[in-house]
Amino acid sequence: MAELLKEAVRSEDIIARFGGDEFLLIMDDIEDIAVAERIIEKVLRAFNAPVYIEEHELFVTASLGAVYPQDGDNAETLLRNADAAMYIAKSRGRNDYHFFTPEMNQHAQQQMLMETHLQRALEFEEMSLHFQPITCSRRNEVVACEVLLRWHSPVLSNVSPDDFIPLAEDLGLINELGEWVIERALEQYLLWRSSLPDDFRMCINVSPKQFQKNGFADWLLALLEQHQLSPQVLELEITEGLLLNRWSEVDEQIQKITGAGIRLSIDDFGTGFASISYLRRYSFNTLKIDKSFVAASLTDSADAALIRSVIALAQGMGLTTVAEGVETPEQAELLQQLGCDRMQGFLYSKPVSQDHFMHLVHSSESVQPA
């Protein structure tokens, strides 16, 4: 990497391996952005040519991030600075590069500041859970739950699960967090179990972190055991990114847990990398409709006809449908036309906390709009 740089910078230029797989390029007599742009492409297009050890061919890829003079007065800020730039780079999806602005600052203050509360989050109470109800379309009664995960920062306000979920992942909380989730969901239940239908199920999300830990679900099926409560009170909603990279671990993590009976849903299908082999090579029960198909239903025609493949090919496979994100009477008549089992969405309920769930089950309010 290093000869690399060295072939796709000036003479002048100070080329340094800053740690890791980190280098820092120092451009001295820059007259205007378009030079520093002009050899950013340069460094940039150094990697495109495959790299040989032995007898391997690599393909590396750069993410840079740059700073003007004026981006800090000294060194330590100038690199602090720099460095936020590129994972603005990194996160925009590699092999790129973005120049340092102002609003990065605010944006890695806030998330640092997040980070720091994050970590006491679940010691000082902070996280609760929260319950929307996933209806029958042809019975229109309350069936099932998603379980959500809320955090109010006393500090922060309430701060969103897009932000601090991600988070959690990066700083390896997940599965801390995770399994808070499924402990608290199944003690819920226990103290509703009186009171909701025979067949009545706990959908709760699922990182792909958690199925990479060894024990889980062993840890689950020990839990349940230990609640003396059957695998069918759970479904657990997992995204297809889990199933990409095709883990021996996760596989066998899978198995374990659908041959206790647990039910396995696939979440925001058709928005990643969708394939019917995962259907076919997983015991998945559910098949989630992503809201954005729902919310383009009545407009957009290609919308529609991708429910109703997405709808004939899973009761072509024995699974069941939930339609995410169902906002409209119109939305959910459409849905009920082409087949839907069960929907989800703001015309049913938002999510609620736990003293709210209960009189949605049992009042009308759980099938008309919220």
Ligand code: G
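Remember, it's a predicted structure, so these values are computed and weren't measured experimentally. Residue numbers count along the first chain shown, from 1. If you superpose the two forms and keep the largest set of C-alpha atoms that fall within 1.5 Å, you have the rigid core. What changes on going to the form predicted together with ligand G:
In a rigid-core overlay of the protein, residue 171 has its C-alpha displaced by under 2 Å between these two forms. Superposition of the core reveals a Cα shift of less than 2 Å for residue 208 between these two forms. Remark: with the core as the superposition reference, the CA shift of residue 228 between these two forms stays below 2 Å.
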Given for the second form:
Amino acid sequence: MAELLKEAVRSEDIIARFGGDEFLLIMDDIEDIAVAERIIEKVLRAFNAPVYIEEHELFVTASLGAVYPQDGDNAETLLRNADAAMYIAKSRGRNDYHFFTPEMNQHAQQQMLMETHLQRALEFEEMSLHFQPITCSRRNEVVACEVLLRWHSPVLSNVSPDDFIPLAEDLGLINELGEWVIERALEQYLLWRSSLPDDFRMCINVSPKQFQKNGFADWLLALLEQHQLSPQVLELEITEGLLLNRWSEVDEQIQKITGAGIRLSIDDFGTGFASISYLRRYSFNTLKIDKSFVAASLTDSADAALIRSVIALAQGMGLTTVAEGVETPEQAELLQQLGCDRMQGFLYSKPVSQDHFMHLVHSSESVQPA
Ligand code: G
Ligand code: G
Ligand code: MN
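Could you give the coordinates for the form predicted together with ligand G, as opposed to the form predicted alone above?
Entire complex below, previous chain first.
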């Protein structure tokens, strides 16, 4: 990366590795902001091509935060403000840049506030779980549920996991949080078990960081054993991104988990850099078609064709398919015609509290499309 950066700027500019995956680029003698912008765009273009390390082809993205002299009169302020601008660039989907604006301090303050409160959210019992039914396309019965974490802070009100999960990952809180989710979900399952079908599954989202912790698989298996639960009860949902980090310890944890019979599902399929070889490499059981394809399936024939091929691919590999974000009866009908095994979405039910969920299971007509 340093070499790529060096090629993109003048030899008299300063490039430094600031720590971890952060680089600092200092350019002197820039007559106006348009010039800076041109150089930044050049830097970003340097990341367009894949990087080759041994036989691996890697796609690297860069997010750039930029400051100009008026954004601070000392190094500390300039660095802090560049960091805030970089954060915005990152949250916009990466491979982007952003100049600092004073409003960003407000955003940074918001992040700090969230950080402070997240540290104590578990202790203060501000977290809870919601459950969204997953329905069998043929039998129209609830056969599984996805467990979704909810945070209600008295100060910040409801915060989406899209916002606090990445923060928990950065702060090193994700293991504690993730383990809490699994423990709570299994306890809930034990309470529900007698009212649920024998092959019912609890589908739990797991962050890549959880797999990176050695001992995660052992912890999980011990927990199941402690509750005398079959590994078949659990399905872990992982996103494609995790598989890009082909770290051996992630491999080991995944092999141990699937080897023990815990099911594995690939979440948001079609949005990341999934490659078909990943599907072969790990023993996935389920493929979840991302809601963006489901949403576009009726209006865009290319998306319908994509769903059709994904289902064919999954069937060929013996994977169960779940369509996410099914919102209309028309979408459900199309997906059913295409042979999709399971449905999940607002058409059936939004994620609900534990009490409400039992209600849904008992009155199975409420999960049938209108
Ligand atoms: O329900 P919803 O909008 O809240 O979920 C937003 C995102 O947060 C989804 O991508 C979902 O996978 C993720 N998410 C929800 N609950 C959990 C959880 O317990 N752990 C992890 N790692 N991600 C979760
Ligand atoms: O990334 P993951 O697939 O885990 O995300 C699950 C997310 O999808 C949750 O935020 C959940 O609230 C949301 N969700 C569930 N059903 C629907 C739906 O029918 N439409 C939309 N737009 N979102 C949904
Ligand atoms: Mn999911």
